[in-house]
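Below sits a lone chain in structure tokens, taken as the form predicted alone.
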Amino acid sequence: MIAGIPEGGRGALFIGGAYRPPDGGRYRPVVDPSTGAVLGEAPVASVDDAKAAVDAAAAAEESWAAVPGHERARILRAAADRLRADRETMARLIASEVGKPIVDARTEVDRAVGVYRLAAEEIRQLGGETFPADAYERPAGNERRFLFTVRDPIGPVVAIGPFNFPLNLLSHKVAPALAAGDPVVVKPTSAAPFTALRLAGHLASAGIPAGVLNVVVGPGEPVGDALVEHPRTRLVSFTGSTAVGKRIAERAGRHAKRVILELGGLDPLIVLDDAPLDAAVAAAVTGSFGYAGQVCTASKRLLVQESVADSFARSLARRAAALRVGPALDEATEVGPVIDTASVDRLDGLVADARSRSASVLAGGGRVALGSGSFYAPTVLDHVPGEARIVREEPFGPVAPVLRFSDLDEAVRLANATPYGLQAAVYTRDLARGLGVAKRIRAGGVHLNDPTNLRWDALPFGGVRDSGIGREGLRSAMHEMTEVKLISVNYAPP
């Protein structure tokens, strides 16, 4: 038995601060993808469930939003030390759910840790404005008024969370909302249910009360939607697919509620004939390969001037064929399996698609028997086309599409041709040539001479076009999961 999977092995949802069976009586197995093997079994919560989860959150409403501040900090804090003292535990969990390799899996707990203090420390920024009313002509009076504004709760936030990054990526979501003063109700993916399970008991024994947080595990249909349509909910956070981002916005477009989507993306690094193409490869390595590429920020197209193009992909090559796959837990992994069989399936059929259109295969190129984990070899595919489904579709798995290109131009129209916007880099020695390339790429972020998939937690995150809607970092969060409220005194009414 995995460390932090409930005794027995069977999960409960966490509802009005208290752990209970999902009222069906359903469960469903928690598979590991490094070996196939039972973790253990999910709850699997109905509709009434998720009823019954918001109705607590809604229950919790105003007395949460009447807790101080400085007292919400405080709870933050503590919740940060129970997750760095909890550190291994939650990261075998993490590896043993999701087959992130658990050196990555205890930076995970460590971002995890810093996302709840940096929430703590924003409560002290989240103010309004002052405004001199005698500036304004109308309405009569103005020399007597002072105006401002204040930032209210929006109210109870549903929180739809990844499997990539179970924990980090839910945190991105809870800690800013109860920063703001909101309750949450959250649904992990169901790939990770233990490891949001035991990230809610941490969070109740640092003091969030009864009912602000709340956890129900299950499908988008019905249990998502039942969430997002709730009359008592006001914004959904959710990362995942663009196609359900869009089902989402949709459903809660028709109830006017505010969304915060991150998306997908086939996020590009480009590599100008004069960049250094050591740290251009090393970029390479970790955008396509960390993780088994299983990254919304992952470089999912290298985008390589013709000059230089040959020297990338054989070093590339080499680099990603010396990478050690294995199970998550092995510390020596670099490479873990990819989430489930189904996604080794596709990977297979965008790599022969790829093959089918004149594509080279450098490395890797398939499946890799370990056990009955479901596990793919770091791959490079060279003179890949732009029909090419690799280069059309998100990937999330460890494959590395190198295309070609003459001059700036034709790299700028092949990084903008998808309708994704989510990340980008750009290798050069020449940051005036970097930056021009830079301003005419659609994306959310573009980084010059670092890796596609960097993130500050406490800085603005998000993409454009299908890549998502709105921002997350802690500050922009917060601001998004508020409401903006004038207040104007009279001081001297006539």
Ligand code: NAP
Contents of the next structure:
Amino acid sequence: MIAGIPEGGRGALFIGGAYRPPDGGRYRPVVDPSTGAVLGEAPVASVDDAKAAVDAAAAAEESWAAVPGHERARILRAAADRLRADRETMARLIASEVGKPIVDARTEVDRAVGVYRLAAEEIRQLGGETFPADAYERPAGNERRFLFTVRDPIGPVVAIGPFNFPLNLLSHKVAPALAAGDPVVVKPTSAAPFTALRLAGHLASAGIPAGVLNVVVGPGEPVGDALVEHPRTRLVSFTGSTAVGKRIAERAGRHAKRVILELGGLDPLIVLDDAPLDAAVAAAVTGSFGYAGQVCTASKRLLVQESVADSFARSLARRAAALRVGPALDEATEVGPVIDTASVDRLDGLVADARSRSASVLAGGGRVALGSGSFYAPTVLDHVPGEARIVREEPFGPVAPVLRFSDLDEAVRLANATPYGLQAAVYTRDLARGLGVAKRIRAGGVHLNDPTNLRWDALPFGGVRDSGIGREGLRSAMHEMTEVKLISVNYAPP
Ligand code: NAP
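To complete the pair, please output the form predicted in complex with the named molecule; the form predicted alone was given just before.
All chains and molecules follow, beginning with the one already shown.
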């Protein structure tokens, strides 16, 4: 039996407070990318299931909004405790479903536990503003008024998550929505349905009332579309690829729905000639090869100043070649599989394209034969030209392309040369130079002397341009998930 997968290997949808089979009785296999083995069968929701989930959420909208904040906080803390108690099973489930090395999967569970706790704390901060009414000339009579705003729950939230953090990135949507008083319909990635369904069980047993949280498992088209287009859903919080995010924004826009979009990136890690080189190489190892490069904020372009580039690239190649590639459940594994065999083929194509444009392969450069898993060798490419596809398309795999620059203007030009703008990192011992570069980079976050893939769960996180709209981080997400209402009080009507 596989940790977290129900006896018999079949999952069920979670709608209106109960697990139930999909309307059409359809199931599909869920494959472990480390072994190619079938882990179990996921239900395939129909459009009617999606509608039933929204109906359940809409029916619970008023009653959940009326639950006092201190009670919502108590339930969220209870959810965190249940998740914490289930840490090992949850981690093994994540490792099996999406091939995340078990050590990293445990960290993901720990972060998700923290997200529910942070959401509970943030409920006390969900206040409005007060205004000095008498400072406004019109409308007449402001001397006798108090003016203030409150934040109302926005209504049913659709939460659509990607495969790479199947627990924590869903939690970054579910926890703030519940904290803000909104019911939620979750559509998890098809790669990790069991993680989301198990999470629903923990939330329900922590006390989330029936209908307030629903999970429908099924393909983006038509299940995701049905949730986005349903007239009763008010906000879509999406994390995934830019192409799908734009499609969702278009559909949501037709219904005047709010969206939070956390999309793709091609984050640059910039190494200046005075950088602490060992630290910069270590950041590239974490940034480019952590979770096999399948992280939105992975270091997808290594921009290195010419005078230190040979030394940086050689050192990175040595470190890449020494990484232990293996199955996700092996405690010693540092780089697990990529999500599927199609991704291996895509990476092969990108590397071949770079080679054909005179890039050199310093480490890796091809698939790794390990049983029936989908493994790709940690790869370092040097002298990659700006036209290569690997630096224009998000590779989402363990490939580190090194590009060289001569001065800071060129570094900034290269950093901003893609339509994305998620995060960036700059390594230098001269903070004034580093801040100068940081100021000119178009991104949602820039880290000086830290890797690109840092995120503080409590703080604003998101991208600019093709990397997204809106911000997550508990307080920011709760602001997006509420509507501001102005209240005026005339305490001495004429
Ligand atoms: P994806 O293919 O875009 O899928 C993301 C989610 O969207 C999945 O649940 C998918 O369902 C669903 N979906 C697909 N078509 C849809 C539609 N028409 N309507 C509604 N939902 C639809 O992305 P992924 O491969 O899972 O994740 C990798 C991408 O996510 C990368 O681009 C990465 O950079 C980005 N990402 C961004 C962040 C961030 O915070 N900015 C964080 C993590 C990942 P199915 O699984 O059923 O197809």
